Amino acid sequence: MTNRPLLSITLSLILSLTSPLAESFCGFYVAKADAKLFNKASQVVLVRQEDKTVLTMANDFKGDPKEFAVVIPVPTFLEKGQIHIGEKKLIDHLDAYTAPRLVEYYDDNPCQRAIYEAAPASAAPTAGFEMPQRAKKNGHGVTVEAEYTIGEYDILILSAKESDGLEQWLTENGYRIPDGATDVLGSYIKQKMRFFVAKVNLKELSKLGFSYLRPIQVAYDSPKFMLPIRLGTVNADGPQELFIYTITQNGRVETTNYRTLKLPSDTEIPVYIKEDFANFYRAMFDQQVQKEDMEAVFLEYAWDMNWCDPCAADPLTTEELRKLGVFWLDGASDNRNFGGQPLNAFVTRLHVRYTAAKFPQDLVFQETADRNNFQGRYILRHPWTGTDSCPAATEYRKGLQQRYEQEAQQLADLTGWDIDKIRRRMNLLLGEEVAPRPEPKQGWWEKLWKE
């Protein structure tokens, strides 16, 4: 008997989308949280302008590619050429360059100078392969309207008529459909909505050499500023993790139909998370989910892709842009050139933890004119340990207990780890490392070469 794929409906998309002045953070950059601390993580980016979308959806599929089939709801007809596979290591880099970071600074010696305060400063910008089956054209309401063979995939273009006569078609054409489809695909029907179906053509990936799918991107006009998720919770075996790229010309990306928090930045906690930052950020992400009750969508980046403070990855260039479906900077030149103007090519990063008793809805997004830039930022603050006597040190030295307090308390109160376990990993308790520096005594030799 021939195993059938089954049509995994997950958005990851494997079936199993005048600058006003900014804050100057700099820093040294030593860490960052990015989509692979998370598993089933799904990556979409979203370029827009006006109703012109290009969509790129990674996907990432562990397993036999005659097992691979996607199905998602698109809005419009699609074309041929409005279909292309895109480059992984695009969606990588633009990943790696949004991620939340740790960044670093180090203590100066206060008797030289003020100790080093946070403040704002304008914006200056630093086996046996098999063809697979070819698809009945009609039968159950079902129209095929297109298929097409692009890079490693054979793509259907599909429209129906009620969702039992698309579940009974998929499931005639070789494809097994997860229980609880009915409904979800029934509200896109309705929508008149088509669907996107998509499957590797074994033969043409053995000529293509590929040791792993590509991403899918498409382009087209509507409307219609979504993402569709719902069809991703109905065989998920648990909460899905969504990680959305948009690029737009004129500001942040935010949801509409529901909230978009900022998640907390630019907090200080103590060194040691530098060795443990990847569980740091899981368990900072995992208790806002929770603090919200899995009800919003997080901003984790919002910045005009010509700069960066501190940078993660360098921002991406021009032609990468390009290549990602950015097609309003034709003609401009690469923009490695930080201080340059900026290229009306503003990246959002969101992320969202997702089921379908949490989101019920599709995810609707708008843009807005706000371009201020926000980053995931957390701090660590390296103390002065100079020998060095004045009013200044004696002050300084004797804030650092109440200092690693604090940062102790925040890391708790960022994550819901165990405040005692917090300080016994900084040895507050055993007050080492922390305590204040006595004042160096003065010796009887000193008298000896005083002028």
Given for the second form:
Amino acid sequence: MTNRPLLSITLSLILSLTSPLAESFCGFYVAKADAKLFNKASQVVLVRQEDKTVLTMANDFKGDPKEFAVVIPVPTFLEKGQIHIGEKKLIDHLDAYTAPRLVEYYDDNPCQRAIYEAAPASAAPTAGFEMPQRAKKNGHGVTVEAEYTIGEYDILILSAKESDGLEQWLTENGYRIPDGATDVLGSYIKQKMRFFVAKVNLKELSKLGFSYLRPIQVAYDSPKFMLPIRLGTVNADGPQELFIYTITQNGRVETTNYRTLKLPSDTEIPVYIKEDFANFYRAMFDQQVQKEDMEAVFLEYAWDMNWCDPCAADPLTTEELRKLGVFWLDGASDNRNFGGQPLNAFVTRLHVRYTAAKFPQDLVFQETADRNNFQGRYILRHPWTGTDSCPAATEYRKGLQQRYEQEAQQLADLTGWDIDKIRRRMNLLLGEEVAPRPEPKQGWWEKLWKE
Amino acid sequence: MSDFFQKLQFSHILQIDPRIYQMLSLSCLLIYGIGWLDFEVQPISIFILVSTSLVTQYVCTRLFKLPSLDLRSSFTSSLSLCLLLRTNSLFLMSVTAFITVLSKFVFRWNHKHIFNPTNFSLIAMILFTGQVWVSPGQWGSTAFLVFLIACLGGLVINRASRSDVTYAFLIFYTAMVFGRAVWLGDPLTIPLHQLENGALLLFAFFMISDPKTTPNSRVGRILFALLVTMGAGYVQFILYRTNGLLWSLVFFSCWVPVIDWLLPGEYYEWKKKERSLSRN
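Same protein, different form: I have the form predicted alone, so give me the form predicted in complex with the partner chain.
Entire complex below, previous chain first.
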């Protein structure tokens, strides 16, 4: 009993916003946040068409691999071929492609083009397998329906008759069960769910040479379009963070038993946020969660996978999508802009912060026919700093102060930050870099007797 | 004298057609949904749904040679559509509104409609176009909203004098979700969360209660509420599909003639209600 991995569904992940500066159709995409933004965050990819689902679960488990264990309720029995070990970089790519983004614009010389026209946001349209030892009775009413070693994981598919028996079985087999899990397990047993139990096989891990644990993928047929989150809340100390990426054919995915809200987007914010985007995004998300009393799921991205604008990262290739489980891509080509058959893949990114109290039910989803594109996009507008003098320039400089104030207020609204601090920060930056030259003060009388 | 005048005014207000209350309640809900819950309902959508409904009512009144044009029911249905129907196509919105009103004229039996018009058109469009959806999660579970809908809806039901079907449905549905939770060993926060749902109350107070589609006898209506609840449970908890309430209602509406045959009663008439109210 020395080996006691902790029962949890901490399929944690890093939200990466790092990407090289990339020019795009309107403005420049910039993003600067390479740190782990959210603690206790998990990432899940759900690929679904009709009743076929491919679920990919990423984890950023940092501890000793022998301490790692997951127990995941799954709707059906899983054959060995239905389980696969995926690649972390695919999820990282999907994360980068769908992440909220900053764009920046530079104001033109108002003397040359008197009216600034904001560019509109465009809105167009594996490893070795072992043979399973099936249906091995293990006592306590628990049946080990299959046992596989896949990649670095030892995997069991369990079915159980009673939660007490399952709990006892897990305890005897070295899993530490948190208080309160029994009821949740019992509920899943009665709903005829199976249990996918995985531990790390240290021998395989060292043989494969990975320094991290790769994502586990499972493919199954089931009408249940849901994600079990209840087990993960049992032993959680505080709210958990979950990113759900869905890839479907028809359109955006939303939750049916919780509100799905769009994250505020397309807002102009002060240019200094460029250096502080990670903090901004985190504070904005905190603020939105607070505003909705932690009762909503947030939509951060909904887009046809064929393109992006601006691109935080390139769209995923056909090969990458297939590896993530998109099984309907026969004939699709990566040369989408050159006559290749377009991909039929619509990606939705949902972000939810949850506790057992606010999210008592598992998340249930539905696919809608909504193919409207949506992205979390925040705009930096650099002022024109030229010295030309003309009536339009005077007007422009006057308007700037108002614009700065508006940007400060928008930032305060979005993040809940103190507006005075924002103003101070902006002035500081304005003084250093982009302060507009003050027009020389003229008394009204000076023009009167001017020769 | 002024006291008498006040009484007169109050009783006059109470005598207004129940459909006026429905229109007011649904309008308030729509404003609340757009203003506070971020419903993505554009003014153009509201215009299309309302205008198509009214025009269809006008044309059908002529076509089916009804003695007078009455736009109240179709306006109420169009407001329900604004709250429930989601699609990106203005054309499909228009088609849905058209089917909604047309269904009242086509699917008739013994002075009644077979289907609640909004229920029928939503299910037909979901089934046949794949481009229409309903967002049951859009209401969230804000207690304030529940309170608001319950009050407004309660008002409507009392006026429509078919409150028994709503109460019976709510009792059966509550018993079902609590019973299921107890059987599963779930914490009671789960059934509470399932009940604290604006969509459920909207269904209970504005859709299943439609006096033109429910069975004529009280026993029949209670039986109907039980069947609809069981059907919804079957769709949600056994088939794992969304919109269980809508599917179940449309299915069991087909059986209302049988229920009426087995358990006869007097059919409902808006105008009769008006007449009796004016006599009071």
